[in-house]
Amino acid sequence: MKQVFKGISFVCILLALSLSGCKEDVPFNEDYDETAYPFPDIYRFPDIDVPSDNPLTIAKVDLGRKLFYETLISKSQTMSCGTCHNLGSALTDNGLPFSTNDIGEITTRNATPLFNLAWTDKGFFWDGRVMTLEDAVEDAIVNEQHPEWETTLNGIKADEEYAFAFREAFKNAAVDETNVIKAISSFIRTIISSDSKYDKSLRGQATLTALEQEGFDLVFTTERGDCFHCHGVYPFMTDNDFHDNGLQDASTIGQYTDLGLGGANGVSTDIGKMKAPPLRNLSYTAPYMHDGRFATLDEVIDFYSEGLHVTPNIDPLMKQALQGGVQLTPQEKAALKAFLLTLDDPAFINNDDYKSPF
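Can I see the structure of just this one chain, in the form predicted alone?
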């Protein structure tokens, strides 16, 4: 019995030493606040999946909002995420077809809106090149803001308010690249647009006009407008998937000017496919399409009505491509536009929770 007791004592000592070593990796941080962010329960919006290694907390979301608008996170220290994602433009780039990154290069695609991304599950960006929001944030920061991370992090560490905010947001309290990305991702995950006139009509708080209802029917209930295949998924107004919508004037694979999803994954049958954007907040997100070629919503409607190209990978759901489009009448175009405008959300673009805290 005596030998067994000694053996057990030896094992306990080793276990205690092991646990002590683990604690050294994550030092005690009395400022850490793990209070969960109260994600709202929104009518007909599903639950969200949050990464297990990036739990959503109030402190982290608050920090992420500051970092989203922090210009230190750029090579020149003059450009933030919010520079190209302006809230008044539904977090797109101020009506510009393309953005200018921190080293003066012009981007090749239109900046996408940043609302309702907590529910994206099929890839981010027009070409779907990354699968998680955290990877998307990292991609955008590295390729658009070009930070020199040592300089950026030293600048953040020198700010006592930031140092405390990182202690509140992260158990390890580390002011590092990983935690910067996690914090910004957490903030973006909470950005929601859900209070348009159409949303209110579903909640019994508003009524569509006859013209708006006619446009609703074109989107949701018939193939006359042929919109519902890609955009008729409520509440997001996109299927979050990738399609060749006949935009590019390409009769062969080699004629595509933007490879889209196929350029990201190397699959030839995916060349030319772009992510279907949401139909929400169209009044604020012009110009339209991945290359910003259409300045007005009327031009977009005209394109789908009579401007389609029959491309090698055109989506089979574009059933009227051979006729150039769905050939809408002037009345149908007016109705479609009227309904699309019911998806504007003025409360969203004026939400103080999404504005710069500086």
Given for the second form:
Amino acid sequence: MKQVFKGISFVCILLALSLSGCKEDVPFNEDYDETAYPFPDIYRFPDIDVPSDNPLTIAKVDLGRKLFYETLISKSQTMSCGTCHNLGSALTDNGLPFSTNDIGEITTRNATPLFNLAWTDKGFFWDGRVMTLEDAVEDAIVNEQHPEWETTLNGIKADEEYAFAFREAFKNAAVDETNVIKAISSFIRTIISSDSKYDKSLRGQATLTALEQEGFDLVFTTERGDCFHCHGVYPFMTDNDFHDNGLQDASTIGQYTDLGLGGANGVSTDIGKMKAPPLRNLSYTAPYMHDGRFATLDEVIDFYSEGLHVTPNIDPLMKQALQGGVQLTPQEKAALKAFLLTLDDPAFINNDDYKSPF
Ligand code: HEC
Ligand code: HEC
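Now show me the form predicted in complex with heme C, since the one above was the form predicted alone.
In what comes next, the whole complex appears, and the chain from above leads the way.
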């Protein structure tokens, strides 16, 4: 009995100590602003899911935007997310096939665009190695920017404006890794591309030309271009899923140079599968494919027309792979390209809300 009482009083003392400790560390944060971010309601864009521990607030999105462009979050203190994800290039890396990270390594994959990611539900990165945006942001920080966290966080804490912004964005007001990741993820959730000519045509605000309409028919007709199974899901223009589209010159599993999804999940039938990119904003995101092998859209179209490889895991949807592809005439190629260009969204790449606040 005595023992038990002793134990309880010991626990009580600990509890009392930690409670008072908590009070000192986290004073009532009167600057916390929980005003919800007014997520826009856009024609045919579904509602989004936001993790319950990272509600989307205006204050957090504003902070996340600053941190996205913050060079303190890198080892050299000169690189930010915006270095490789430039708005003018639809948040890809300035026309480069590969990027150079903060410790001078060349990436093995082409930087992906960062828009409409609030709806990504089957995995992030070309190989789907993480399932949540928060995990993707953490992966990006660690693998690309190699920050020394103590230096980074001290640098941020030293700035009055940042200290206030963290208090507004987070009830616990902590300037720490978790909150940096939550804020950047919140900003990325708000990056939307929805104002291309094609979007407008669906809203009755624009009309496709005859050539563009012919290209549309090619994309959405199974017997012809047949792109829509993987890239046709509106409004994303991707099914967000992983496929082997016959890009890699591999006739055996061992010959794939990038294992893609299979490399991440260890499933051999997933080797060579990559996330289908959105067909939006292609004018700004060259070069194309996971390794940036095609410099122009004409090269991409030639590839689907007559350049496919019959790979071990090729998607059954690439039905005409044995003939090299869907065999388009020059007129059809021009039409396909014209339609793809209707998915450019100049309002998006000029949107002030996504620009650097610095
Ligand atoms: C050195 C250049 C570089 C920097 C800096 C960089 N990225 Fe990236 N990012 C890439 C590359 C390359 C990929 C594609 C990597 C892959 O798929 O394996 C990528 C992919 C991503 C993706 C996956 C998107 C998708 O469609 O699945 C996200 C999210 C992302 N980056 C966010 C960020 C954030 C946030 C930062 C800043 C913390 C950042 N990146 C910094 C080069 C960079
Ligand atoms: C079976 C699914 C599938 C079909 C069908 C398909 N694609 Fe793709 N597409 C992909 C995948 C997967 C990638 C990325 C491959 C890689 O990089 O390894 C891709 C990449 C692309 C890219 C490069 C985008 C970028 O940002 O790098 C374009 C453009 C493209 N496809 C257009 C088309 C067109 C046009 C058609 C129809 C003629 C088509 N696709 C049919 C799955 C598909």
